[in-house]
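In the block that follows, a single chain appears as structure tokens, in the form predicted alone.
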Amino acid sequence: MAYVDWKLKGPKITSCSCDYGCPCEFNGRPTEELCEGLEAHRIDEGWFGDVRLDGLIYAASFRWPGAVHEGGGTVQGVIDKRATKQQIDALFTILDGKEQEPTTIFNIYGSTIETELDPVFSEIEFSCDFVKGTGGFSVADVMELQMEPIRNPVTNTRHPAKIVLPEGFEFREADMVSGTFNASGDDLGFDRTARYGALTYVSYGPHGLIAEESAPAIWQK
């Protein structure tokens, strides 16, 4: 099947309620049975057909009552307020799983969502430093995530670690960090400290993760 050509490429950061490493990445149960957290993706290079998406950011908060694949999830998306009407339509088309294979990240996660809250259109402050192992994003009065290196409990020195998933659909390799995050609202209110966090660089298209574009040189330093 032919799809509209599109791409979302850039650094992606995420943190959830699991312990460092996140057993879900290994087909295990979530640390606390439920799963809740935040994510954001900055589009360094992107398009949907003739609509350029470079420089825009999208983010989300989420919660599942059990393991993600069991469904029942709640999500709230955030779209960069700088986006034009055309860009918003393009992003919603991609994030809703349209114009792409059913095995892409957006369709896989989308199939587990039961409640989708109204999207927020706001400024998103975003940072990601693969060398320092830091990052974060914030949406004023809605959600915030701060990431720092995992520390050795004895020496307090940085403890680098990675997850490698040769057949991953969300990423193939990610740096592990410590995430502290919060979100507001009756449906998705939470506050977590020193939980699983991941920094990665990904490229998605109509056929899913574009693996050969997922590890720029700076990530290897």
Contents of the next structure:
Amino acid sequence: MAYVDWKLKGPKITSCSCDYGCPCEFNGRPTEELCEGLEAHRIDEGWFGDVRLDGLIYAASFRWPGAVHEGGGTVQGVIDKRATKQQIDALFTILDGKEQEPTTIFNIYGSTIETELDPVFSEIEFSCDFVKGTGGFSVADVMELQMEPIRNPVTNTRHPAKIVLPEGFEFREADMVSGTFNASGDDLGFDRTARYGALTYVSYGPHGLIAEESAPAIWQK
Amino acid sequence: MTTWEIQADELVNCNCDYGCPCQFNALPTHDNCEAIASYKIKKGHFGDVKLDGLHVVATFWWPGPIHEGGGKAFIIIDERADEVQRSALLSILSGEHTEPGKTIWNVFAATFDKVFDPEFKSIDIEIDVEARTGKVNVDDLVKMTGEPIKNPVTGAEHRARIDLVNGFEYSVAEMGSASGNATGPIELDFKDTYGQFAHLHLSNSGIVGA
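Show the form predicted in complex with its partner chain, please, the one above being the form predicted alone.
Time for the whole complex; same chain goes first.
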């Protein structure tokens, strides 16, 4: 099937309620039995057909009552307030899983969502430093994430660990960090200290993750 | 310090979930750590003593996370090893002749309250790291199997890896699912829990080439 051509490429940061390393990445059960967290993706290079998306950021907070694949999820999307009407339409089309194969990240996660809260349009402050192992993002009055390196509990030195998923649909390689975060709202409020955090670089298109433009390939160039 | 080096295939099964949070310095899934480790040595030496082809299995138990100590260890050495080889392997697995903190065995040694007398047994080990399959059998003492993790929705094999930049055991480990049972001084029983497959290459100063 032919799709409108599109791309979302750039650094992506995620944190959730699981322990460092998140067992779900290995098809284990979530640490706290439920899954809640947040993520943001900065589009360093992106487009949807003729509409350029470079420089925009999108983010989301989410909760599932059990493991993600068991469904029943709630999601709160956030779109960069700098986006024009055309760019908003383009982003919604992509994030809704349209103009792409059923096996993309947006369709796989989308199939587990039961409640989609009205999107927020706001400024999103975003940072990601792969060398320092730090990052974070904030949406004023809605959600905030701060990430720092995991440290050895005995020596306090940095513990640089990676999860590598050679066939991953969300990322192929991610640096493990420690995330502290909160989200407010009647339908989706939570906060956690020192939980699973991941820094990665990904490029998504209509046929899924583009490996040669994602970590680790992009770091080896 | 006697110079030594070992290249071995490893299958480890512990009581944690798939992905074992301890690999990331988080706390163990069920509050304490229990494990069976098996090593199939391809090539190795301890000074002039050749260790090629020998097998080793160990069982471990700690009351909490490993780094809080209070652990127990029991080592089983291949009965085919002669006296000199036995003492060489026990020395390496006890963390001796090793720069401090540079091998998993040296790190572990500091966390044991009790190390039981070793046994010398016939040990069968088959490990295919890339396929994530393995089978270990030690007479009446230990049985362990490893297989790929399966996707809970599609049933497809799930390929996942943990890479550690400053590891003291592995640089790259393939994640699997393992089940194990051990008797003797440390009794253990795991069903479909953390399975770790790796090619180890260790020496006095830790991971070779890291």
